[in-house]
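Consider the single chain below, provided in structure tokens and representing the form predicted alone.
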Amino acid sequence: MGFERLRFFNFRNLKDRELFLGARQVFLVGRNGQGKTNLLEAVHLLSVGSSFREKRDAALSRDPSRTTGLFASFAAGGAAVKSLSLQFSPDHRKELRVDEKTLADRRGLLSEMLCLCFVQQDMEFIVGSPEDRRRFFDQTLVLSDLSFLDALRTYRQVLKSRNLCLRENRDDVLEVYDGQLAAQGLILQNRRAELVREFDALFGALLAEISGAEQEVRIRYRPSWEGLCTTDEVMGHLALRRERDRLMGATTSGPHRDLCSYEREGREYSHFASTGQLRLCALALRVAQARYLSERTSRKPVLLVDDVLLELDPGKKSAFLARFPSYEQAFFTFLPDEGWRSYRTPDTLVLEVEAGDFREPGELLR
């Protein structure tokens, strides 16, 4: 079923209220700047514990001097209905709850549901910084297996400690951190390499079908520790680079320096592809991610689709929708004249959005 009820107060520009959803598809229709994306962001926060467009929680509050709250009831795959809540206090404290049980962090929330969003920023997975490109695959791995999140967090903490030792010339403990960095880093490297191998064929075929291109775009993963397979080999590599690392005051090799690229016929795709082609590439990535995660976790996702269909021509739009992944519930945003009526089904709730408020066509929601 997905989200059945959603309540919010002091959140973005949305008027304080409760919405009754209870539909497999929810269409949010309105002009730009009215609050459509803000509602998607609220759903994402309750599903994942973080925003897909804002790093600072304080920016989510309409009035920073007041507490901000999001509440929902959710059910997936025939399971019992659960209550979700997320609150931000004026002193920047954040509280997550599932069925009134407080969660230590968002790790516990990720095990409750699967939520993916199709947004304009997804193009950064293709053309963005190396960190942006890695983030997509790390996100996929975290959502498929939470043990990867533990390995990622441990690696980052060890990396931080090693960098501090380099700056302080503390050679007495540096070798200990080298061993820990090598062990955790190889876990990340091996899991990323395995994922890209599995993901590559699925993504390439999808993009070719949606775009109509004859040549597939391939994903290439280039690990910083390429060719190094054991902890001892990595520790030897780190020892050889120690003086360089010390001069830089930072660890200059490891999974935090891995590269992911998208290539067609051996060339970097972003160097010659049009904006439209890159947008299709980002859409295919998300569809492939949803299919991969559904197969791995046996869960259907909640999908948030924010204005990504707007710039597609009718042929590409039809090809994309024909390959849209299976889902528990999907939220779509549309402009009023975008032709959304042709996508409506008997199980679609349409909400008109204006100035942060929501109306069913011709009738204010109670």
Given for the second form:
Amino acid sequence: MGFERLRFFNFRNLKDRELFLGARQVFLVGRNGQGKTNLLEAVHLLSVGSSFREKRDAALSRDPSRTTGLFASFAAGGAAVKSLSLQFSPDHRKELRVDEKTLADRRGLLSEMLCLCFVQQDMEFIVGSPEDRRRFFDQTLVLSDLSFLDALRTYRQVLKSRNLCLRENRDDVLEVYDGQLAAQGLILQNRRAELVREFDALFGALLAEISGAEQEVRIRYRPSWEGLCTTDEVMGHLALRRERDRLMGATTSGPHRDLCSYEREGREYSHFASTGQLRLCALALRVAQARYLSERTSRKPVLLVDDVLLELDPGKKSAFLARFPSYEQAFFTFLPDEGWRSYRTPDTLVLEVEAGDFREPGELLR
Amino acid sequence: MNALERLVGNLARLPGLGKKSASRIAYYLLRADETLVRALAEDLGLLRQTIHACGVCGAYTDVDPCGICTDSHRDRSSICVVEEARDVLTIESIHEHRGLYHVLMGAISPIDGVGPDNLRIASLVERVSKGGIREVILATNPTVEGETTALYLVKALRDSGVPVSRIAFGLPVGGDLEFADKQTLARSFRGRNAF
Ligand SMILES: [Zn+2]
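The form predicted alone done, now the form predicted together with the partner chain:
Whole complex next, starting from this chain.
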């Protein structure tokens, strides 16, 4: 069933209230700037523990001097209803709860549900910084297996310690960190390489189908430690680069420097593709992600689809919808005149969004 | 503020206690047996005066060296290395180790400004190098800090030629010895790996 109820206060421009959802599809219809995307963001926060567009939690509060709260009841498949809550207090404390139990961090939330979004920001996965591009694959790996999150966190912690040792000339401990960095880093590198290999085929086929042939776009993963396969080899590499690392005061090689690129005929796709083509790429990536994760985790996702259909011409739109991944529940945003009525099913809830408030279209007539 | 309010306030500052459990304890003490309350008050007063770190192993004790270090029935050729003094109690509770201990008083963590020199590592190397030791068991926490410390110790003890092993954690990464259940910990201890 997905999200049944949603309640929020002091969140963005949304009027404090409770919404009853309880439909497989939820259409949010309204002009720009009324709060459609804010609602998607609320659902994303409750599902994943973070926003898809805002890094600072403080920016989410309408009045930063007051606490912001998001609450929901959620049920996936035939499972029992769970209550989710997320609160940000003005002193930057964040509290996540599932069924009244406080979670130490968002790891616990990720094991509860699978929520994926199709948003404008997805383009950064293809044209953004190396960090943005890696994020897509890391996110997919974390969602398919939480042990990847542990490996990622351990790697970051070791990296931070190693960098400090480089700056403070603590050579006695440096060698110990080299070993740990190598071991943890190789875990990340191998998992990313394996994922990109699987994704390349899945994504390539989807993109060709949605875009109507011609495009042959390949994903290429270039690990910073390319060609190094064992801990000893990596440690040797780190030893060779130690003086350079010391001068930089930071570790200059490793999975935090890995590159991912999208290439067509061997050329970086973002250099010559049109915005429309890149947008299709991002869509195909998300569809591939949803399929991959549904299969891996045997869970149907909650999908958040923000203003994505709007940009597509009719042919691509129907090709995309025909390949739309199966889902537990999906939220779509539409402009009032976007022809959303034709997409409705008997299990669709339509909510009109205006000035941060929601109402079912029928209420207009009353 | 009266004594009751002060007690609740102070108890609530202790690890693992919130305001609620603090007031439950305070109200319990208010009606509890007189001897219990007196014993508690007395022990609290004597705690800092009589309990010190053992000069040999670093565990807390009222005699120096401690009862474990002087126990002739214990295996004096085996040393189990732990981060904190309270970890000695945890390892003792699983009855797998019949040897001695060495408390490091922390773990290597450059971010917190803790390097090898801030820990009881030199005294460990000295103990091991003196001879008579046949096994060093590293039981630092399964965290990045604990792992770093273990790997550093392997290096530091290499010259001694004494076999070093690390307890095999099936424990969650980032866990703490203290919070592991006894069965898991006993299994980890028995399944320790030689470096
Ligand atoms: Zn002792």
